[in-house]
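Only one chain is included here, represented as structure tokens and corresponding to the form predicted alone.
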Amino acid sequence: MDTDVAIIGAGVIGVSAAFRLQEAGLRVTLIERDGVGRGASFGNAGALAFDDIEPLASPGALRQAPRWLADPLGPLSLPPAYLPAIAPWLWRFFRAANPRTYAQGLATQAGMMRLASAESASLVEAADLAHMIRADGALDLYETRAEFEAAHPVREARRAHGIAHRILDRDAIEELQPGLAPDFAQGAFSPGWRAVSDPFDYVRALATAAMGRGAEVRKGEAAAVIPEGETVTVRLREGGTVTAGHALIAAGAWSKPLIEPLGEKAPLETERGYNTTLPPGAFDLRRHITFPTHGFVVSRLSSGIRVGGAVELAGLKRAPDFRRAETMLAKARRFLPGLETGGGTQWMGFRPSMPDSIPAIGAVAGAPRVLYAFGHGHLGLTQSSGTARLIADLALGRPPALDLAPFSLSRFA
């Protein structure tokens, strides 16, 4: 046997799991085709958004979707040619947005966020990464009273789960973040919001900490996962194999072809997201800012000011449409009049998303040595520490810290 646990995917989910498993005394091999943290972990907003407990599949999203889809460069787009391929996923998304299923999803996400918040603090301390974490809160900004009131159910859901927020008038907004356009008269502030200095740097630093404890990284692309009695073999497309006591499929948007041959149904899609990262001095940004009506955020990273967001449902093969990044940047320039928009770097990434917004975490039915952790959507960085704890529980035979039934792929059987 080559290793105790073979982890397919060295994004933030796989690397976090590797650290926890190595910490527990297991030998870990990470299998990655593109390099540590080069997927969705590279270009996200850097948020540890433990307040974001509401599933994307929600009654509110259904109300906004027609207006967003009417704008080809708006917060949500779906190329007509991709509609036949994504239709089954959309049907499940609409079903998940009904009030009863949404309430169940809300409770599931709230429990996961409590675990993730606690485990994040523990992991950051164990890996000596506290210097990479900020706790300066987040602003949600609204241009009209109607937009602000439309977000009331979200604020109430958070309040019901013990998440603090503060309602802001224009003066309070200006105090927390000077330099905004006068359009924003109302907002909400989440003081518990945390962020990493840079998501790519964070994943690489965590990988370095895991390797310092003995973890290995092997470059290669997994072609198949084959359970064989007391072991699991990962066959590589380039040739060769890795044999392990357990395998973890954590390949993000590319997880589906690895797990479905094992008999699991995985309605996994990608929400393609876009951003532009401007030089560090582009704006005096004091904290993370979200523009909910427009579907994008502006965040402060050590690598610069990142303007990003949007959801493009277009699969893994369609060429990027960077007009979407340009549209968000133009809006950011209008909302933050002092923003210097030159010298930016554009990026597009694949957020792995389940139709009910709940990640897939568990063990393959009938093959308990094959574990899976993918489909975290916009919350991979946020939920990575909680996911790592659950995977370690499974691999070590411990009772899981959360009931895994809501996360199991069997919910789609």
Ligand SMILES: Cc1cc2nc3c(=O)[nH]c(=O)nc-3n(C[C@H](O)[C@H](O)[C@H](O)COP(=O)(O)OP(=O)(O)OC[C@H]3O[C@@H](n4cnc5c(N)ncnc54)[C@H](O)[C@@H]3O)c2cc1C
The other form holds:
Amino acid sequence: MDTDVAIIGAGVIGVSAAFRLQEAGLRVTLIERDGVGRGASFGNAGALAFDDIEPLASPGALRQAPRWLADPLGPLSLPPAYLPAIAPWLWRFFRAANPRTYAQGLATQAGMMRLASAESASLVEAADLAHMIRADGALDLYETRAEFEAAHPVREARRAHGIAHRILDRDAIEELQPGLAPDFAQGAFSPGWRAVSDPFDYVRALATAAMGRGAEVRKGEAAAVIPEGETVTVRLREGGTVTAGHALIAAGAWSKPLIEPLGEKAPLETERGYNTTLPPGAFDLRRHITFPTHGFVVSRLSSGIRVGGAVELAGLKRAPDFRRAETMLAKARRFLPGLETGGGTQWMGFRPSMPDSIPAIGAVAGAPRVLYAFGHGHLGLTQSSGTARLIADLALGRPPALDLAPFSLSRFA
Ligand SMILES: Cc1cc2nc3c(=O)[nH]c(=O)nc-3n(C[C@H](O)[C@H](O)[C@H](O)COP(=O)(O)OP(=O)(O)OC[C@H]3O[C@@H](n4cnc5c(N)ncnc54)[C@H](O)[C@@H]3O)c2cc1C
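With the form predicted alone already on screen, would you show the form predicted together with the ligand?
Full assembly next; the chain just shown is listed first.
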């Protein structure tokens, strides 16, 4: 056997699991095709959005979607040529938006976020990365009373799950973030949000900490995962194999071809997102700001001011359309009039998304040595430490910290 656990994918999910498993005394080999943290984990907004418990598939999203889709460069887009490919996923999304499934999803995500918040604190402590975490909360800003009131059910759902927020008037908004356009008369402040100084730096530092404890990173692309009795063999496309006691499929948006040959149904799609990172002095941003009606955020990172978001349902192969990043930047300039928009770097990333917004975490039915953790959608950084805990529980044969039934792929069987 080459290693105790072979992890496919060194994004924030695979690397967090690697750290926890190596810390627990197992030997870990990370198999990575493109470089540690180069996937969706590279350029995300850096939010540890522990308050963000509402599944995207919701009655509210179904009401808002037609208006968003009507604008080709708006917050949600779906190129017509991709519609036949994504139709089954959309159908599942539509079905998950019914009030009962939505309420169950809320409770599942609330449990995951409580675990993630606690595990994040202990993970960064153990890896000596606490200096990379800020606790300055997040602002949601609205231009009209109607938009603010439309978000009331979300705030109520959070309150029902014990998540505090503060309602802000114009003066209170100005106090938390000077320099905004006068458009924003309504806001809400979420004190429970945290942020990493920079998501790519964070994943790399966590990988370095795991390697410091003995984890290995092997460059290569996993082509197949083959369970054989007491071991699992990962076959690499370049040739060669890695044989382990357990394998973990954590290949983000690319996990489907690795898991489906093992008999699991994985309705995984990608929600492509865009952003522009401006130089650090581009604006005196005090904390993360979300503009919910416009589907984008502005975040403060050590690498700069990042403006982005949006959802493009266009699969893994279509070329990026950076006009989406430009549209959000132009809006940000309107909302933050002093924003210096020159010198930015554009990026597009592939969020790995399940139709019900609940990540896929568990062990393959009939092959308990093959574990999986993917499909974290908009919240992979936030939920990475909670996921790592659950994967360590499974690999070590401990009772899992959460009931894993809602996360199991068997929900799609
Ligand atoms: C614009 C944008 C903003 C976001 N903002 C936030 C945020 O603020 N907070 C938050 O919590 N989340 C955010 N997200 C979501 C978050 O980035 C993702 O959920 C998370 O990064 C997923 O991590 P992952 O490890 O599953 O996938 P990835 O980071 O994509 O990692 C998967 C890795 O697997 C590798 N791989 C794939 N196939 C193979 C193979 N066959 N063999 C070997 N290696 C393979 C890839 O090269 C990649 O490195 C955002 C996403 C986007 C796009």
